[in-house]
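As a starting point, one isolated chain is supplied in structure tokens, in the form predicted alone.
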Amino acid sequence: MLLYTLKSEVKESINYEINLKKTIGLVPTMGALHQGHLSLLKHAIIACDVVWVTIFVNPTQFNNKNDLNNYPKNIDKDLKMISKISKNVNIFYPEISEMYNSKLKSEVYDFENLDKELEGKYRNNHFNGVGTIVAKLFELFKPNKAFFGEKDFQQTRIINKLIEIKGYKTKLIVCPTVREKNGLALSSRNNLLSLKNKEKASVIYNKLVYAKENYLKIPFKIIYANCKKEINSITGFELEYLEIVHNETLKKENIIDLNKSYRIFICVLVNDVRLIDNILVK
């Protein structure tokens, strides 16, 4: 297992791998790794000749300084977790200055309003930050395949659009969400929850399942009201949004068309820790 901190070192290794016609797989992360990240890594190892994991907390995708400052970090634990899966994985762990030089600013992209829905309504400029760092990584690694989790489904739609905008040859692989036994989607932010709140957070997935089972039977306004009442009755919990949207455009539609595919998205704040999840309904 090799650890790189400089882009120049990575470029040299990538050029060598490209000359050998190796299939390059990229697993971008912000560290604080969990079994969801390791699932992405396992998929990449199966599908690719060479696998790179990046560990970088990207400041330009945070619109809340407290969220950035409180984001969990544990590089030593991350490296141990990766090594248990494979000792042949390459790791890129750069400083902020290495990725942004003196210009700590995100690019502005036309994501055709994909960035204006759901998380985009509450996190100003978040997806421009995501697009900026993913573009930097794709241009550095030139990956054949990049692996992201379904939990961040809106992000995967944004990255697909970025690939289209930039003309990258990278294939985006979306891997299934990995969950706790109680249904809570694994997230690095779960580390910020108390054990009691982590158990109580099972309500998030439970309400997604409830919404999926009833969206054709009950008006969605009533589903939303029922979910909000139950979630907000838990001390420290607040439902920020619960929406059923078109699976591709992420837009709400007034009438459900049985010939189309939909997905339900949810965001719950637990003592200001932001937890998101989603479920495919059709």
Given for the second form:
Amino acid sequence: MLLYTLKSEVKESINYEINLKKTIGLVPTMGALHQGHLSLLKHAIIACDVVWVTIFVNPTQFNNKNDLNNYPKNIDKDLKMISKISKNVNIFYPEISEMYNSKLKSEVYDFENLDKELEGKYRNNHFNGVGTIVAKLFELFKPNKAFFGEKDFQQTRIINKLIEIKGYKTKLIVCPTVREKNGLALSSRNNLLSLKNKEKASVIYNKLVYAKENYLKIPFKIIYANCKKEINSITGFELEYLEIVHNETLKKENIIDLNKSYRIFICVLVNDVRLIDNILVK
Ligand code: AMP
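Switching from the form predicted alone: structure of the form predicted together with adenosine monophosphate (AMP)?
Time for the whole complex; same chain goes first.
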């Protein structure tokens, strides 16, 4: 297992791998790894000759300073977790200055409004930050395949658009969400919850399932009101949004068309810790 911190060294390795016609797989993460990240890694190992995991808390995608400062970090544990899966994985763990030089700013992309929905309404410029770091990583690693989680489904739609805008040859592979037994989607931010709140946070997935089971029977406004009442009744919990949108455009539609595919998205703040999840309804 090799740990790289410099782009120049990564470039050298990647050129070597490209010359050998290896299939390069990339798993971008912000660290504080959990089984969700490791499932992406396992998918990548099966599908690719060489796999790179990147661990980088990307400052330009944080709209909230506290969220950035509190973001959990544990590089030693991360390395141990990766090495238990495979000793043949390469890791890139750069400093902020290595990725951004002196210009800590995101590019501005035209994501055709995908970035204005859902998370985009609450996290100003977040997806430009995501696009900026993913573009830097794709240009450095030139991956044949890049692995992202369905848990951040809006992010996968953005990256799809980025690939289209930039003409990257990378294939985006979306891997299923890994959950706790109680349904809570694994997330690095779960580390910031008390054990009790982690248990109570099962309400997030439960409400997604409730909405999925009832969206054709009950008006969505009522579903929303019921969920909000129940979630907000838990101390420290606050529903930020619960929306049913078109699976590709991520836009709300006035009428549910049974020939189309929809997805329900939720965001709940637990003592200001932002937890998101989603479920495909058809
Ligand atoms: P993050 O470190 O939170 O930026 O996540 C890195 C990658 O892991 C992203 O593609 C996420 O969508 C994915 N990921 C995060 N949590 C999960 C999960 N519970 N199941 C599957 N993939 C996940």
